[in-house]
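For reference, the chain that follows is the form predicted alone, supplied as structure tokens.
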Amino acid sequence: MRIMYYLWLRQIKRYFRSKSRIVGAIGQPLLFLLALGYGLGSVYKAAGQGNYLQFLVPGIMAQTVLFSSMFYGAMIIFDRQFGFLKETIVAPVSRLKIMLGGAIGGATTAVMQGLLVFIISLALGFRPYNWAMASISIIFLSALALSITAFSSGIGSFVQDMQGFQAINQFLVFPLYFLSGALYPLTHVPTWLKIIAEINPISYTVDALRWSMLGTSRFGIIHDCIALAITLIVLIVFGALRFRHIEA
């Protein structure tokens, strides 16, 4: 636990010593909140839906932390090109140690950056329904870091270069997010698109982060926490086989 602790500590001290990450990672969600929130509210409101703004924010949490968390996987290339991976796995500690550690840490600032868009939201306009519902966001917020976080770790794990992680980021996550009905209600979308959603584990992420801070939910909760558990299970074991074959 000593080891996992240590490696949770260095990417929280990494985190906080990146003024420019903090600030770059607010900069995509808060355009989205005012271009998207206010751009199309009105159409939105037009069309008898309500607020935008309260239907927009749990979406671009969710796109917060699952951006945050591929970022993961990139540390890690970086880590093998400056010497310190080699050093951390020839130490005799179990690389599911080495990789849960650096997982959990990456997970704390990617949930740490979702509800600092949590409190940005606030001050323009979003009100949750029920204060003690939206508390429980952080345990959705927490299993969709973790699980975007193993899932970067098994990527990094055998992409030796930036640009294609960068590649495998833009060919999986965008689609990921975009297909997830964060940025609009899939009420009256075509077939195709409802069915890829039920598929998409984001979709249930955002919808449990609907039902705690908005009291609506498509899927329904319980359907969601399977889902996430799912997910949760099958991308840290993924994350942790291919983690045990990374070469340095």
Given for the second form:
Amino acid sequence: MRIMYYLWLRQIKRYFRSKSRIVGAIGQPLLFLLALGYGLGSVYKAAGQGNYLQFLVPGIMAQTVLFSSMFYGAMIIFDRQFGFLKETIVAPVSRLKIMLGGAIGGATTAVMQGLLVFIISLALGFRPYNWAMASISIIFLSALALSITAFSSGIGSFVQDMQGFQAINQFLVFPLYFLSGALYPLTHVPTWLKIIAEINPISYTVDALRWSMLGTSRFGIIHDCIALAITLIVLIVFGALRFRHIEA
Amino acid sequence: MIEASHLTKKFGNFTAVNDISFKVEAGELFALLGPNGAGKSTTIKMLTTLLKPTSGKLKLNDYDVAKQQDLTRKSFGIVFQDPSVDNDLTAYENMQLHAVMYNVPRKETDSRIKELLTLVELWDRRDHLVKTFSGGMKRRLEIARGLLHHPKVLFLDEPTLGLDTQTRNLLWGYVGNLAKEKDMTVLFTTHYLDEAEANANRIAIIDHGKLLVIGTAAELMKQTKTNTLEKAYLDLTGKELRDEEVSPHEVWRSRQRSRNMR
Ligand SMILES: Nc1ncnc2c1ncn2[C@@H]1O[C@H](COP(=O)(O)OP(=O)(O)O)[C@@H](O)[C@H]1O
Ligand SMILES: [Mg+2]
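Alternate state requested, the form predicted together with its partner chain (shown: the form predicted alone):
What follows is the entire complex, opening with the chain shown before.
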């Protein structure tokens, strides 16, 4: 436990020491909120869907946590390039502890980024329908964060360079994000898109966030929770198995 | 105690380490001497579980390196040839994380860190981020870190590359003492003849992945009927260590190191 705590602490310290990372990871969601929230707001309203910013914020929080968590895998690649990875993998510590300690640390910072976006959203006019319910969203954000940091540790342990890592981001994570219900409602989309969204774990995270922050849900919160739990377990197992074969 | 028998490592069809066997006794300081590309680091990587041998057997403290990885890892310390510190942590934090990973008793952690950082003259800089350190300072930090958990076997891969003479002497003094006091076995690589001669009980000369000869400096000189280790080396390998061909990358790296000396 002590080892995992220190590996967690390492991620937290590095996060607070890197102002550029905090600011940089806020830039993209802010842009989405402003450009989409205000840009498409009137169209959305005209279509009789209500307030687009309200609808959008849970999606953008998921986006922030998703990409911050993916960034954790890039940090493993940096650790390899700067040599620190060698220090951890010759240590008499099980790979599982190294992987989990770091992934929980990465997930913690990703959730902090998500909460930062939540605060910005409040400043832009977003209001959760019920504050007590809204606080539950931390659980969903944490589940997403840990799933994705575990996944990205798995990726980081066999992808050798940033190019390869970016390719996974481009061809897997971005599509999953855009094809989830994060940016638009899934009610009026073509069937193929609906099917993709329904097998996409990001959709369920976003749906659970909307349930807790807006009180509306498409799949039902029970389904969301089951989907999140399965995703979490599968990705931790994936990450742990890949990480076992990591090489410096 | 280190024992390698018929150790071989191939990268594709290139043989980096070719059927090497040697034994290092407990408490001994043992040098692997050879030019760049000889296979020294590859040998150390296999001994420290970082690389799997293509064939051959390795034992460390009576543990089978391939089969008892965790026990093996507990019993050695290593200073890698290439940097391996976390630049975004302070010197102290780097040491502390290492202490935790190696289960150093909590009561002793602080005093050991203080002793070692003082030894390598970094105690005043303990709370500075390592990214503000020069190459030589990082090197010293890595050496202090490698000694922190009092390993039974210590691997030093070109430990003094880029260090000034004073720090070198300090380091070898401390390592020598520790080896004596704690019966610590030390295997180090170097391409400085004088360093091998001054600090090693026995020297193994290695070139093109092959182990050419093992013995004390005196034995190597006697065997080659020469009166300096330099001449013995020349006789054994057919070339001088200094004007070997060195890859441009190595030249760049060692220049970086010496530029960053302090
Ligand atoms: N991962 C690798 N893949 C291919 N060749 C390698 C690898 N690591 C080392 N080599 C080669 O093996 C040889 C021995 O390298 P190394 O053990 O680092 O030499 P030394 O430490 O004695 O300078 C060199 O020719 C080097 O290029
Ligand atoms: Mg080397």
